[in-house]
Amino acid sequence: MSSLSFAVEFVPQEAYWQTTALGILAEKFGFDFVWITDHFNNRSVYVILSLLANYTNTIKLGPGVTNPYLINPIQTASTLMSLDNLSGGRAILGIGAGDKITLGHLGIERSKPLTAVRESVQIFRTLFDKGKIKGFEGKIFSVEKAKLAFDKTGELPIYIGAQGPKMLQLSGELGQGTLINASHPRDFKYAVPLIKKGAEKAGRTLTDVDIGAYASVSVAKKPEKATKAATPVVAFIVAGSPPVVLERHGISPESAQKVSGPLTKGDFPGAFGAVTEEMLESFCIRGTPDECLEKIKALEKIGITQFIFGSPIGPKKRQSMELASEGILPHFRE
C-alpha cells in the first residue's frame, strides 16, 4: 500500500460558504488535507480555517502558507494553537518566505527570509511545546517573554514552503513537512536531496519529513478542458518563475517575455495565447485522472509523500475533486 497522503488548496476568493462548502466535499472525497493561501487580498485564511473545523471531522486544515513578515510569529502562533483547540488536533502550519513583490507593496522589506523562517520555526516549536517562551533573541526576532492562557493541544506540525536551496534544507533540518510549488519530476529530483541533506544535518533522515508536491493541477473528463482551465494559472507561474527555473525546463527567457510581458499590462488574453505547450507541461499536471493518476506515480517514485492537489484544481472544483476522489486516490490505497 502506498503512504502517499492527499491534500488539496483552496484560494478563499469566493463566499465563505462557497469554500467552506469545497472543504467539507474534501473529507467527504477522502482527502487527509486542505490547505488554504494566506494573502491579504483574498479572504481571511483563519476565519475560513475556523468554518471548516466546526464543519469537518477529520481533515487536517492550515494555512499554505503564510509568512513571518505581515504577522508575529507569536501571533501565528497562538492562532495555529487556537486552530488546534477548536479542531480537535488538526491544524497543520505551513510557513514560508512570503511574495518579496507583494510584502513591497506594502512597504514591507523581506529582509533575511532564511533566517525569518529559521527564526520562526524556533518560537513556533518552543511555544508549541512549552506554551511559554523567554528570553529568544534572534536576528529577526526577539521575545522576552510570552506565556499562553490556553491549553495546548499537542504536537502541530510545521510544513516550511521551500524552492530555493538552502530553504529546502532548512525544510529537511527543522520541519515535519515541506511544501514545494512544483508539478514536475524534475524539480523534485532537484529538491529531494537538499531536504535529504538538511535532514541528516540535524541527525534526521528524508523518511522524518514529509515532502509535499504543492501542484498546479487540472483534472477534467475531456483533456482539453482540463488544459482550457490550467492556461490562466500557468501564465502567472511562468511570469513569477526565476530565471533557474525556466532554464531547468529548456524555457526562453524570450518564450516567458512573451506571457509576462502582456500580463504586467492587463493583456489577459496576450499572455494566456503566449502559454506553449512546454510550459504547460512543465508547471502543471493535467488532463483526465488516468493522465494525472500517471504523473503522480512518477512523483511519488522521486520521494514525494503527500500530493497537493492546487489550483485551478480543473473546470470546476467540486467535479474535478469527485473525479480524483474516484479515479486516482483508490489507487493508492488499495
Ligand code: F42
The other form holds:
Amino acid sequence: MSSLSFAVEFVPQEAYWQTTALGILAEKFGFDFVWITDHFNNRSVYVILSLLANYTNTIKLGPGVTNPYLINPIQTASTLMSLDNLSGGRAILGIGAGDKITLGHLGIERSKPLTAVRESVQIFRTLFDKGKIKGFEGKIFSVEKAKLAFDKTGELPIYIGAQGPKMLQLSGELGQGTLINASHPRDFKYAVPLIKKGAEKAGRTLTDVDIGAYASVSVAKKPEKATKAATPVVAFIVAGSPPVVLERHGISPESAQKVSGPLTKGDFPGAFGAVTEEMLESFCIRGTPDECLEKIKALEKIGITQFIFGSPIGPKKRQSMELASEGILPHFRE
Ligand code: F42
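Alternate state requested, the form predicted together with the ligand (shown: the form predicted alone):
In what comes next, the whole complex appears, and the chain from above leads the way.
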C-alpha cells in the first residue's frame, strides 16, 4: 500500500472566489494538501488561506513557500498559528530562501539564506511548541523575548523549500518536510540522499521527513493539449534555472538562451517556440492521466512521499484536478 499523499499548488492571481472554489474542489477530489505560493505581487497568500480555511473542512493548507526576508519569522509564526486556529488544526508552513531577484528589486539583500532559513525554523518551532521564545541569539535574527497570547490547534508541520545541496540537508535536519521544486527523477535522485544525510546528522531517519515533489504538472485527456499548457511554464523554468540544473538535464546554455533571451524582451511566442522536447521532459510531468501516473510512480520509488500538482496543473485546472482524482490518485489508495 502506497503512503504517497497528494497536493495542489495554486498561484493566487485569479479572483478570490476562483481560488477558493478550486480549493473546495481539491478537497472534494481527495487531495490532502493545498499549497499557495507567496509572491508579494500576487494576491495575499494569507487572505486566500483564510478564505480556504473557512470554506473547507479537511484539506491541509499553507504558504508554499514564504521567506524570512520580507516578513519577520515572529510575525509568520503568529500568522500561521492564527491560520491553524481558524482551520481547526490544518495549517502547514512552507518556508524557503525567497526569490533573490524579486527581493533585490525591493532593496532587500538575500544574505546568508541558509542561516536565515535555519534560524527561522528554530524560531517557528519554539513558538509553535512553547508559545514563547526568550534569549534567541542568531546571526540574522535575535529575539529578546516574545510570547503569544494563544496556542496553536494542531501539529503545524514545517516544510523547507529546497534545491541547493545545503538547503536540502537542512530540510532533512530540521524540517517535518521538504518541498523540492522539480519534476524529473534525476533531480530527486540528487535530492533524496542529501535529505537523508541531513536527517542522519540530527539523529533522525528519512521516514521523519515528508519529501514533497513540487512538480510542474499538466494533465489532459489529449497529450497535445497537456503540452500546450505546459510550454509557457517550462519556458519560465528554463529561464530561471541555475546552470548546474540545466547541465544536470543536458540542456546547453545556448538552447536555454534561445528561451530566456526572447522572454526577457517580452517576446513570448519566440520564447515558447524555442522550448524543446528535452526541456519539457526535464521540467514537467505532462500527458494523459495514465502517462502522468507512470511518472509519479517512478518518483515514489525514489522516495517521494508527497506529490504536488503544481502549475499549470493542466489546460483547465478544474478538469485536470478531476482527471487526476479519477485516474491517478486511486492507484495509490487501493
Ligand atoms: N519562492 C518564492 O519566493 N515564493 C514561492 O512561493 C516559492 C515556492 C517554492 C516552492 C518550492 C520550492 O522548492 C521553492 C520555492 N520557492 C519560492 C523558491 C525558494 O524561495 C528559493 O528561492 C529556492 O528554493 C532556491 O533556494 P535554494 O534551496 O537553492 O537555496 C539557495 C538560496 C542557496 O544558495 N542554497 C545553498 C545550498 O547549498 O543549498 C546554500 C548557500 C549557503 O550555504 N549560504 C550560506 C548561508 O549561511 O546562508 C552563506 C554563504 C556565504 O558565503 O555567505
